[in-house]
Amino acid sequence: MMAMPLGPLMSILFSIAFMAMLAKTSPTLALLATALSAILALIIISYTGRYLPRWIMDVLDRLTNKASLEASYGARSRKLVTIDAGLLASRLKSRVIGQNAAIDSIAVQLRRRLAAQRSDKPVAVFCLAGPPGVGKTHLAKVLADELYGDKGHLHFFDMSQFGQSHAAASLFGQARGYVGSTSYGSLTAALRDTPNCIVLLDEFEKAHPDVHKRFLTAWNDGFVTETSDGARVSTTEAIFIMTTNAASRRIGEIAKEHESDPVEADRLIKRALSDAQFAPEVLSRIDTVFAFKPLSGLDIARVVALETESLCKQYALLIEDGGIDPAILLRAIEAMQKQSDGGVRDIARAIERQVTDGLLEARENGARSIRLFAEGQNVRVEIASFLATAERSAEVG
């Protein structure tokens, strides 16, 4: 049993004393006192339970669902002071399968510029590169997850949309003069409501290099600018983390060569983005490149089977425990070895195209959970129970 902690347990105590004290000296006030205490104490319960009338309530726990709002809202106010880096790796290793020495990284450095607080730069500008489909992207996504609770702190831009360099208008704004120039660019209006955020800029290299540049002042002062009215918008609660697979088969083996020596990792990483034409001045703004390597082994049955069970939520039914055919694990280790581009992504939607049609035809036989066999190079999807009753006619209604 949990211990009551002191305050409380010291509030209770003198609370009894003093009525003891006053039943003895004064019975009658004694008696209004607690008269008081029972009024005060149905009233706060009939507040919190929301027992009172409509007219009194508070208008939120009227109309939508307070505590719920209360989180959220609290989630988006937070700013980030100080993090556990072992319990965040810990948690994003649950997540994000065959990174582990990245994540680390990642943990620890975040920990020591949350700390450092910096006042004129961003929290951090990580770079994550390596080969297409090792969870680079997927690991952005689920930070902001662990680091604030809502999606909404998140802004993902795919950079290979502004690849011409018009395109920087779309993020910070167009001049004045121009069409579009009455409304904030997409950057900007994303940071100035919500500045504590992570900002994904996804394969980043495919951007245009004067793209590139505009982002110079966000990392190096703190800022960036709104073109259509000149307006300052803060950087400094933001994390930037930008994705690229430029040089990824040189990543991927740098990588693992120096997979417990980061710094040496990033040196050689950066000459390497460099040879792939980033810019030494955008290189040299970036705090930390995390190398991540291909995966291999138990680690791509691992991400398979974890797209796969995602792919079947879609369709609001369960995997049974141990419902996965190893053979097809197998074949999607064996196809991933032999393919050199595309990652773990492609496997997956192999594997989609082949379910999707047994998963439509299980939800509509009312299955809860299934089954995955292999089948020759094809995938069956068989069920293994059904829905009660009163679930269909839930679904039904």
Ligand SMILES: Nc1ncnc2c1ncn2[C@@H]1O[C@H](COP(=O)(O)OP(=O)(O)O)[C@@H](O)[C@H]1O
Contents of the next structure:
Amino acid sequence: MMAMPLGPLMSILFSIAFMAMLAKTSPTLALLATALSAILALIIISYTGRYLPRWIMDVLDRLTNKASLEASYGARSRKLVTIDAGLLASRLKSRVIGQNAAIDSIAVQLRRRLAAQRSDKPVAVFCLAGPPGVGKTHLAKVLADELYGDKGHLHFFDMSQFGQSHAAASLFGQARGYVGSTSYGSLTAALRDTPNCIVLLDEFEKAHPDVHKRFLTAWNDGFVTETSDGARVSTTEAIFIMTTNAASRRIGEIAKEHESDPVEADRLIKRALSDAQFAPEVLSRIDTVFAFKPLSGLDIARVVALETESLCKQYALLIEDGGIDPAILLRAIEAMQKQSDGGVRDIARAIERQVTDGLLEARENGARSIRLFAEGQNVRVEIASFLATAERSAEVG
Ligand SMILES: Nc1ncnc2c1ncn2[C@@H]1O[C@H](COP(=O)(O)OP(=O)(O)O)[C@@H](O)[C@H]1O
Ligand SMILES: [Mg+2]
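Here we have the form predicted alone; I need the corresponding form predicted together with this ligand.
Every chain and every other molecule in the complex is listed next, the one we just looked at coming first.
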């Protein structure tokens, strides 16, 4: 039962009294007033759409929960205004291991830049530099996830695909008249569709210098121009993050030596990048370069453990608490110290090769969780618990 609010009730009573008085003095006028209010009521009712025939109703009213959809859609296009730097940093640190100095600094800078949003520049232009396989690309992805909570807000570009000078066309569109020039460039289209986003320019040094220069207006003027139709697409809500392995050894050392002095580190790193063929106008437009350190000691074990966990998740398997044999992780640390480059990626891949068959088998036997044991140079998968029968038949069905 819906209780009628007092306001409308009073106004209805008042109108009835008014009509009765009017009917006594002038019946025609009363008739006219009644007809008029009937028409008005009809208009109001049909406006809310609730009593319309199915075919006039909004599809969304009919087929979904429109209010909830509208709310989520609103959240999607929400602008980031302020963030809690401390909270963001601690969330990032739980997913990106051993890069605390870079993460703290990124969080603080982002907070400042979001608060002081400039109307003619992107929110930020950051560069993550350091050796391969230490979490640069990973951090950019995790950051997008933490800020926007949605994969759609990350625009990923593998810059090694733009090694030729004419490659910019596929990012910024192609002049009219070219074959296939009807479609937008991938960068301009992405920014047009989701302007509040992270644009990840992965391994930036591998793109052609001409491609690098095309980014300057995006960073200096706050827009990019789509070549095919000359449309301006704003970049003022975007966070540009480029990653680079250039001069990684030197940058790794600078990061270690100048951990407590980020300003000096930034200056030295920019010089190292300039020696590695980064154009001065590009470097001068980068707000900050964050140096990533080579992973060491137990941090290697942490990353390998996380990687192993996410591998198991791909097979819908959990690792039981304490379920990874320390010997496996110790071996990973030793392997990392022996190899010079390649980072954790190679090690995670080696473990993947060793456990894939075991994981598949465990899955087929209805395992819910598993343990991993080192056995000589191999890894053995042992089932720790099984799925309940109902879950199993759901899996099979
Ligand atoms: N510091 C780290 N913390 C957590 N995972 C990491 C870290 N470094 C590397 N990884 C894992 O290794 C993979 C490769 O790292 P990536 O970020 O691509 O390296 P790069 O520094 O070369 O960009 C990532 O997908 C991630 O799962
Ligand atoms: Mg990378």
